[in-house]
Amino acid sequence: MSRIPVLSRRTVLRGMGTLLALPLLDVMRPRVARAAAPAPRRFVTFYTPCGIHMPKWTPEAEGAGWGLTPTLASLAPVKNDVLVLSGLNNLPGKPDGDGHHAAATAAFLSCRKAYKTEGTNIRTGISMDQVLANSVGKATRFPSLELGIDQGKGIGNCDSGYACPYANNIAWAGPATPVPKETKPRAAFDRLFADFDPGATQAELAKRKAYGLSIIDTVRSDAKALEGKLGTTDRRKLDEYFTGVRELELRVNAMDGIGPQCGAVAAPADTVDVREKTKAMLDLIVLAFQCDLTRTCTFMLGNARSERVYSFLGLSGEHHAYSHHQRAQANYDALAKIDKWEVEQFSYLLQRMKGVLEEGGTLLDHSVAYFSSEIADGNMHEHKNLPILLAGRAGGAISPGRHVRYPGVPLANLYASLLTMLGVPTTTFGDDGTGPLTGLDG
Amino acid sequence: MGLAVLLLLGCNDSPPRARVLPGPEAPEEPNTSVDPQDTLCRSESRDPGRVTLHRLNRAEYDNTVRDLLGDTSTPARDFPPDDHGFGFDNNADVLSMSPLLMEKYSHAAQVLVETAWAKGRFSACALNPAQPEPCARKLLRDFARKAWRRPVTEQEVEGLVAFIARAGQQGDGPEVGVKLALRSVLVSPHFLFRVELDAEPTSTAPHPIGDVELASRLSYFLWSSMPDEALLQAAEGGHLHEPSVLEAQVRRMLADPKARALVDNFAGQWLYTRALDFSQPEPRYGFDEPLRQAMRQETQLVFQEFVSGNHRFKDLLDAPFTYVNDRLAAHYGLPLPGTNAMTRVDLQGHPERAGLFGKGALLTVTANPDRTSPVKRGVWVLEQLLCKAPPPPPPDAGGLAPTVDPTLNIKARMAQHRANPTCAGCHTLMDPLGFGMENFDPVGRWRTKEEGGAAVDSSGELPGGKTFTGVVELRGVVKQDPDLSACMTRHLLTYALGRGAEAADRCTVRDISQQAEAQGGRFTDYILAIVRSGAFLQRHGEAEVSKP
């Protein structure tokens, strides 16, 4: 069997199985055959807000003998692909005073303390997915993909003196630069696939590229001329513009190279139903990985301090209100229902990834899927003993199917280990990292 | 004494949130020395602050391409959502520019130009294939001037015309080159950002901004869009900063339908009514899309009257009119106007519906989906009307447990807030304000009984002993509050500048509010006082300037 990392129609169809929400309309065909290479390693983060009701989450037994708890029950089909990690702390997520949700969400993938501000001088740290994107992202059309469900209500303040970017973003390209997420499946789909024109000739592509680059040259010189006339604060904004232009240039430069490895597929419809929307977004993640459009993806099921009402679970209150449970059984029950639904969505993602056969294993085998929340118990705003699932084998670096309990170790250490196994050798990470996390490989 | 003062005194020792600006009235209580800021306010010099290079937000982008190209397709709908800071999504500091957004801008520019070209928007002159440059130069100069909201240099025009030659090299005609040039105008930083070129970039002393920069400040404040030809001409002629010209332009702009942007973007965020789109009340309240639509329109139409009419801004609290259709009137218990169209009605005989506190949109967004929340309603009054946000509850405090005996009225259930010493300080002020609105259910229907059957008790006692019963007396208390005017000013100034109104702006806020009230206190008076303020007309530079 050849090792061309291009998916055959048969492979993809088999991978998508009957769960497929996006019917394939066209055969995927490589534009240029590439040299044989092992399947790439991918990383996806699944963030869920407001913490988890831990008593129904944490398995009692450690090691391979762990049993599925009520909240984790839906992981049954992928239990041997999942590592449950207990006892990891993200103390940089603690705010100055109040603002636990926003501060911890800013620190969710950065492990850096967020500077308390409503708007000016925003500062946290680069997130680990963006560290990865800066390195392995060069190989793909999109260095990273940021998806989410909620765009936010756009009123009031987000969390006790912490500006909204902290609450609404887990991906940070730099300390002051959040990477916004797509919250519409249709827009995300169009970004991934619509620009690609399989009918274009090489000459047409070359011309488009030349024109694209000439526009880029012009606006870059506009910006350069402007830069010299601006103060330092304004220049920081303009720096973001330069970064955008540079990435646009990379995209344009790649136009006459290898196109997306997948042909046309039908776009998902826009919907406000969180169930359909979540499924569509998770399908897009799998598709983007399958087609090797990106290798790093973050997904936010809600923004920090989410007030979503899970009416389809028979609940009438808001998620954040329930999370301040005050030790009331009715609130515990509501939280457990929400948590269970969240894990079901993650399980769906894992099953989809496991269903995609690639050279040498499944997509899940070659990936790491990471599930967590910014805090543990929502009532106490705990930043320790976070609810963490890791799934997949990272191409063999992880040995899943276990529950591992740590004695209060920085979450940053997990990120250092993940970065290393995903191709970015890292010893320490974030504000409080002390070294790699042991025990992931069994 | 204002409620805010009571809050500061009563709210334990918790410091107010970082964003809270002290009110215009110095605390009158003992143990508080005179704030040195008040002495500062007597001096003439005010720090106008700086506004960071301001990326157009989604509303501004859509309105700008509407006015520039006649394109109403609202392309920004598919851009990633803008973050907001200090309560508004036009805060320059949090409007970041990401690669994803850059990609969207690039794509939108292409579609916008192709569409406008096909519709003949660039047919002012004919591109002669043999001699295209004279026409191209004119088209591109005019377009760039409008899009960049300032005169363009000959060098810039030549840079755009050069696209014709590039197209020629690829074997394409001048039309292709001009379209490329138009696209580049729309992804240039001069279009995507509101650029303020500072004549004295390294001077930290306040100095006036240029008239062209002032034109954009005005148009994005009042229209969330680009300056029109009349405004741009006044600016280019160097007259815009003249008080009479400035006032005439403001009055003209407020009379233009584009001032509707103040309703959608300022009021929608200040009054929280934008959140109505995301409200999910329990099905048992009979809330549905037509009702949502009617509530949204009601608040918009009422506020619109304040933008264009002769009402005092403070009368928003008790304006004796509203807009309803049959559905909303039935919901409110008002006589039906006999139409599904929103109709202006007098509220004589229904004083409970007068003003903001009687509006379904506000009452719904400040309720929980399944019950009223006196705390949310109280916090809204304190934060949005009096600019005194109480600190959030400590961990393990949380909301009201739903398991408490439902036959007790909510006041009795909330007694725990006042029994618990860590909660009492703030809740003795927040809760009574909310109790005053308890006659409105979670979707704003009038009620005399709670869902559990207990009679609604809408009386409240404020710290200091002031008592009231019901929403009519409550809004009287709030309307009399000395902090109301300054708080309205602070929100409007924050929105006008696209930056947080912070401690250094305290004197500016006080001045604006006093001037506006002295002029009659209409919304227009507030707008004019803001536009005439140093914060709006001036800026300061930064000592360090980047290397060219």
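Since the model is a prediction, treat every value here as computed from it, not as a measurement. Rigid core: the largest C-alpha set superposing within 1.5 Å between the two forms. Residue numbers count along the first chain shown, from 1. First, how it differs from the form predicted alone.
Taking the rigid core as fixed, one finds a CA shift for Ala225 of 2 Å or more between these two forms. Put the two forms on the same core and the Cα of Glu344 is off by less than 2 Å between these two forms.
For Ile155, the Cα coordinates differ by 2 angstroms or more between these two forms after the core has been superposed.
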Given for the second form:
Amino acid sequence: MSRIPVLSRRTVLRGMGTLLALPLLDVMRPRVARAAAPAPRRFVTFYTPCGIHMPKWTPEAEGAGWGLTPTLASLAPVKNDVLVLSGLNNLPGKPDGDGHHAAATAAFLSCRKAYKTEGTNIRTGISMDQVLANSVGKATRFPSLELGIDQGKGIGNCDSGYACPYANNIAWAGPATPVPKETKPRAAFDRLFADFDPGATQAELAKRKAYGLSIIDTVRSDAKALEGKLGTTDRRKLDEYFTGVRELELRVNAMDGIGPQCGAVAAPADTVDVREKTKAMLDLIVLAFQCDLTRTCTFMLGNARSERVYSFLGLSGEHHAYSHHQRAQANYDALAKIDKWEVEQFSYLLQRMKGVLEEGGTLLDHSVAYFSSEIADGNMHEHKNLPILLAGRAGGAISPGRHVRYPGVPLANLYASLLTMLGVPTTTFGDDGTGPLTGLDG
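Can you switch from the form predicted together with its partner chain and show the form predicted alone instead?
Chain alone follows, minus partners and molecules.
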């Protein structure tokens, strides 16, 4: 019989001022329960701004026979893990007058109408990710994780009389409390994987800084001691985890201009390549889930009314300007390029999650990944028939690999179902919810 002791999930590796969390290992689970205990269920939201060009998004066929459209083509490696949902509406996202992007972004996960104001008297509703965080978040070090690419203003008018917090946040802890997102990969990485050790000595901190040591190097002694206590599967998991952390650390260092340098160098730019920044943020999400540091995460690829210029796609105009296409073919073509790139990023996240093996399946099998935008067609500012992808199986609660239509059904009903399958029984949600969405399980 094995003599390997049970290891606490709170175990960390320590060295030279650093605390490094560990992935979820078999040895952390009580031996009698390892075969029966299900893996944790996680939820990640992938928000993309300015809508989607729906003609190139929507599959014609329904059910399991759906085909990949030009915009969804990059999902081919994970097609059987994806559920395409058409027809869902988020009518609480309609503004009073103009301000469709900000009002709909405030309602993106809350399904609550935002009070129109440019001041500080903002009001919408708690978002479903924070409902989840308030419940399952108690089991992890971080109740939730909020990430994004663009910081944006925290005050003032960002969209036709709607305050900036409406446009720049999708996570709301309460009606008047947006949860700020972290937009710097270095800060997010340090928060998750390079935590300061309050027991460190000044000499340890100085040595780490002076030598520019990797986090993995600083905890190597603790890691070797741990490896001797692990079985084959756990040693493989730990090796994969260290490799992932180190690769991400190198990429984050490169973005910051940290690392080997020769002579004077220019200060790093305030912004980095959105492609590298997005990839780093998505890798952080996967590692955070792999370590069971959190089970709830939101990611904003851009803020509402994004004015990003996708020059690497050969485009010279701003995203928001293209979204007001005026039925011009050139604008349609530009939007199709942007939409395709956005879905490619989501596909990357799904493939990374599918590559992490856990007890009884993969990280993706045990999770729900949700992709959508605040509106559908950007020219019409449509709050109906939103572009929605669900991926993963939520531990068996979702049967993916299909295209399902829900004409005229509130988006809030989807959130009620997701909360229930993720461990928070919910009958209705938001301003217009009427009950859980049926048919997600096949």
